[in-house]
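One chain is shown next in structure tokens, namely the form predicted alone.
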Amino acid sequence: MNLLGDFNLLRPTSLDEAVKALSGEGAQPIAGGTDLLPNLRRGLSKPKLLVDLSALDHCSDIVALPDGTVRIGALVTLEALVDSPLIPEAVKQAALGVAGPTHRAQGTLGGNLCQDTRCVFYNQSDWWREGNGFCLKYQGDKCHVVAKSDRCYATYHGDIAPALMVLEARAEIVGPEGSRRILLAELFREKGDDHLTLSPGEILLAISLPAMKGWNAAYEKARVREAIEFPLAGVAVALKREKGRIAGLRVAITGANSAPLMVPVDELVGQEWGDAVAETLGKQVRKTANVLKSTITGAKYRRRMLLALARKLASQLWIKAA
């Protein structure tokens, strides 16, 4: 059985050509292919046209701008991200935790951010999915995670997005209607089968990181094995400390919802870090996370890991900032 189906491959050399090609029905972008190709082999998508973005100019550069902003092209590999002296440590931690060395040499920043959502009922062989009934995410009419729901609860398991989000990263997007810049958090929505806010023909071109003077940030995840695995729970924290108080705090989570999400923590700014603040942080993480059985590991364990990682990282950054 040919699960890949028949498709054409186009390698445009200009943004205009790429945007035009991706505006057509059944077109999908491909860069490193480390996420897309395994899905194609499992019959999880049947594109009519694959648009190879690897020949686009200036999308593989990491540049420091005069105002201190670092602009990272969407085609920068994860390996290059880790090796660059311009990249913040939290982003390097996240990138270094993705898969193995060969994956990081091939996979791109844009591909990692735009990766497909995952679910134990979805990421299976075609015969398994057919035998158990196709799901709402692809070819079916119901979600196996929440059977009576009309939305898909497949989970986003990207590592790099939360680390960039707590650093106030912005996404540069180009499409048929021109270009636009948005906060990276606005690239995602809580819908497992349609989790990106990109319109047909739009391409994630670059990520911009503003200067973060006085801030410290970190990312950590829980996973089954210490290599290769997607995060079962991932947390990024950025903290700024001034005069013995929290002057700024940002927290983002991944591996729990259909999108990487910011945790509302503004109420903690101005306070001194301690057990009471840590408890409030845990409550906010718990309210934000919607952990369901979409992986091989139970929801209760993943929720507890989110709470533990958030408190651990915030505490470490508080001490480091002193």
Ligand SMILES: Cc1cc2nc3c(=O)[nH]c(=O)nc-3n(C[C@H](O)[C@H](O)[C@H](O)COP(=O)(O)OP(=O)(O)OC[C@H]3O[C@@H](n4cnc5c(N)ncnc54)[C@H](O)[C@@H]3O)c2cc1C
Contents of the next structure:
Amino acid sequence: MNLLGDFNLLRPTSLDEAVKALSGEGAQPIAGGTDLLPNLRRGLSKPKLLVDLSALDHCSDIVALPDGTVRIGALVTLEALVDSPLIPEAVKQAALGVAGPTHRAQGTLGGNLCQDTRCVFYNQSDWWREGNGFCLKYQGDKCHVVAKSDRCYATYHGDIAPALMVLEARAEIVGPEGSRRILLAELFREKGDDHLTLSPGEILLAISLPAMKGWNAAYEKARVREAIEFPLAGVAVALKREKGRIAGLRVAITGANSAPLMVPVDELVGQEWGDAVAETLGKQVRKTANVLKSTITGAKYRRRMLLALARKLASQLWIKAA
Ligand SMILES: Cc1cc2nc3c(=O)[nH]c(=O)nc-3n(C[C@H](O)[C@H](O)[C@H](O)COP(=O)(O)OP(=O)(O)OC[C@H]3O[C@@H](n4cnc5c(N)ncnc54)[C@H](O)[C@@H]3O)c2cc1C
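Write the structure block of the form predicted in complex with the ligand for the protein whose form predicted alone appears above.
Below, the chain from earlier opens the complete complex, with every other chain and molecule after it.
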């Protein structure tokens, strides 16, 4: 059976051409293809047209602007992110944790951020999914993770989004209605089968990182083996310490919900890091995370790892800033 289906491939050289092509029904962008192609081979979607973004100008550069902002084109590869002196350490840590060297040489930042959500009932062969009556995310009408659920609970497992989110990254989007800029966090929504807020025809063009003077940030992921593996739980923390107090704190998680999410931690700003603050941070992470049985690894372990990583990173950044 040909699960890949028949589709056309277009490689536009201008943004106008790309946006126009993507506005048509059944069109989908492809960048490095490291997420999309394995999914297509499993029959997980049937696009009529793949719009290859790789020939677009000015999308593969990392540029420092006069005000200190760093603009990263969506087609910058993860390998180039890791190698660039302009990229903050937390983002490099996240990019370096993605898959293996060949994936990072081919995979792009835009593709990483816009990657599909994953689930143990979805990332399977066609015959496996059919034997299970398919699922709410694709071809079926039931979520096997949460029975009788109103929505799909497939999980977002991208590594880089949380690291960028704690650094107040903005996304530059272009589409049929022109261009717009949003906070990166607003690119996502908590809906496993429709987790991006992009409208038809829109593509992610670039990410901008403001200069964040006095902040330190870090990212760490939990995985069963130190090799090619999506984050079972991933945490990014950015912290600013001034006069023995937390002057700024930002925490984001991945591998837990259908979107990478910011954890509300404003109440901790102004306090001194210690056991009580670590306890409250853990509570906030627990409240934000909705870890379910969407991977083969148990939800309890993933939930515990989120709490442990958040406390560990915040504590390390606090000490580093002393
Ligand atoms: C074995 C394996 C292990 C992996 N491990 C990890 C991991 O540990 N962590 C992790 O984060 N990822 C992982 N990945 C997923 C993937 O390799 C990376 O996320 C990679 O960065 C995706 O980039 P890409 O350019 O190849 O995306 P593509 O496959 O080209 O695209 C991915 C999705 O994004 C859309 N898209 C691409 N570019 C744009 C754009 N500019 N605007 C709008 N939509 C766009 C595509 O339509 C598609 O839906 C893994 C993949 C494999 C196969």
